[in-house]
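The chain below stands alone and is given in structure tokens; this is the form predicted on its own.
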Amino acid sequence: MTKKYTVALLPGDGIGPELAAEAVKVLRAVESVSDVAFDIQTGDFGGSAYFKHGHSFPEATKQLCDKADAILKGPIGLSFEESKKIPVDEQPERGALLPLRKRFNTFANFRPVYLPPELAHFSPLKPHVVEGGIDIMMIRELVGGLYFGKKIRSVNEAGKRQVIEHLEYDEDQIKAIMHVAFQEAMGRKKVLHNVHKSNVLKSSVLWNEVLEEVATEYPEVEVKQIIVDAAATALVINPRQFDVMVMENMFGDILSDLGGGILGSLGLMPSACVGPEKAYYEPSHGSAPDIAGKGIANPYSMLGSVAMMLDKSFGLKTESRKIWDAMRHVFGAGITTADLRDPEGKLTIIKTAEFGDKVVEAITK
């Protein structure tokens, strides 16, 4: 019997279209392999939504978004001179992705950053460093911290301009985020980095407090405590001691584009975005305006993307991996976009739709 899966996709804004079509063609190679079925549903969401619809969350797509099994999103944002032709709470960043991650409460982020020995000279690091390959995984806690808590802009009693931003975290936030990412160490090597600033922020020290009684349930999960700055420091010298790495919501936005520093490009950095029930998928990096329309954008981190929705929204894991193969696959041909370097000249540069149709052959062979 056939199983059949409704998906929200919101191709965003710059490249996020043409990373949308990939991933299109890429479900659609899935269910010729496989006794699947994909109902894609497209709605507006970002910045162009706000010039189309006069939100960027248009209600449309929330009604969309509510029906559907899982959600895929590109990436959303405009360049500056056009972010100013919209109002500030409805800008895509405020108006369309915080109320996304609010609206389904996707408070655990997943980001692999992922690069197998054959793909190691993608990296800036040097070959020694990188040696056998990257393989971390970052959780970060989504829909609390600073980046969620009350803002204040207003002029202090000697007249100066002031901002006052509140980081706010509770126990059962914590506690959340914290199963998740002891179940995921499990998974894997049963090692767990739990980065933070205990030696600063009070949220810090609650955060650990309540780390050290969730892990009393994963007694053999080995934790590992490490200063933030210092995890930076770390993921740049020694990259390969890390497996399972657990963080708040704005030290994962920082290390995260690290990871995809490490690896040679955000365009290696799919994501996905979890809650109790419902999920939304996503490339780590931006729209890219800049090269939007070219038809040169890497279709890796949309497709991951993909790769990750049906593994853990759908639990097609033979189908999730047989995409993370294939992208595997062809770069290991020698293939690859024009954002990774080559600085030997020995790799076939070819554009975002030849990419995604090489994913698809390889899949369906």
The other form holds:
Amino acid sequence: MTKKYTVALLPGDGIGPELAAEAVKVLRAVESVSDVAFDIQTGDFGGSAYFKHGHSFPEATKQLCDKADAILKGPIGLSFEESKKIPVDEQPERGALLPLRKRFNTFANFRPVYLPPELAHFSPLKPHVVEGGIDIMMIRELVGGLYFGKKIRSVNEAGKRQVIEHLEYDEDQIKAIMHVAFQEAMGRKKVLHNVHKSNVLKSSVLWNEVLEEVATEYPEVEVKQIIVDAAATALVINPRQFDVMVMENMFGDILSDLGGGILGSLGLMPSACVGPEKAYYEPSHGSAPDIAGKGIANPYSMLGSVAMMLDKSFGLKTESRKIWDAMRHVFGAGITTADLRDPEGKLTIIKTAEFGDKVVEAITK
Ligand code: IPM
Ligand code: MN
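Can you return the structure of this protein in the form predicted together with 3-isopropylmalic acid (IPM) rather than the form predicted on its own?
Next comes the full complex, and the chain you just saw is listed first.
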């Protein structure tokens, strides 16, 4: 019997619709080689939704997401100038993305920083640093910390404008993300780097306490402690020492972009945002309004997000693998997209849709 899955597709802003079109192509290709069917339902989300409906996360889109088995989301965000046309709380990040994360409590954000050995030339790091490839899984807590803590804007006693922003976590939130991290480590090299700042932040002290408690349930996993600033340096000097890394929301936002830098482009950074009941999938990068509509965006992060969805939400491991292998095959054949390094000038630069076509070809051949 054909397995059926409903996917809420939120193309988003900027290059989002171009990436979404490739995602649909690839899902259709998967249907053609496997006994699965995807009911893809598109919803407005982000700045584009605001200009159409007056809300960046419209009610109809919420319903669509509620009903879907998984959500596939393109990047959102507007140029600085466009953003100013929207009330602060309706701007796509605060008005759509954070509410989406909250609605489905997608606390576990998986951000693979992955470059197979034969694609190491895309990295701006010296060949000896990335030789053998990069394979890190960054796990970022996604619904706590500074992002969701209380925010108070006021005027202090001296008449100066002031702001207080809380970094909030309770022990259950920390416990939940730690279990995710330890389980991921169990499935990989059984080494977990805990990224923190317990020399300064009390939140990190609690974070580390809970980590030690959860660690007793995973005696096989070796825990390595690293302070967040040192982690930034270490990621550049010797990224291959890392396998699974766990960190709070804001640290994860910053270090995962550093991950994109190691690979050579945020265009190589897919992600999964997993909650207790539902997950959504998105590229880790922004909507790149400057190149929107030109057809030159790299669809890898979007297609990688599709692959992660097939695996994590639908248990379609073989199909997921097919997408990864297809992308590796396309890049391995001397092909690149405009965002990536081409150190010897020997690679053929192709456009967004051509990349999608080649991935489809590799999946279906
Ligand atoms: C990310 C993005 C978002 C974040 C923005 C768009 C709010 O940078 O997913 O990393 O900061 O989490
Ligand atoms: Mn970010």
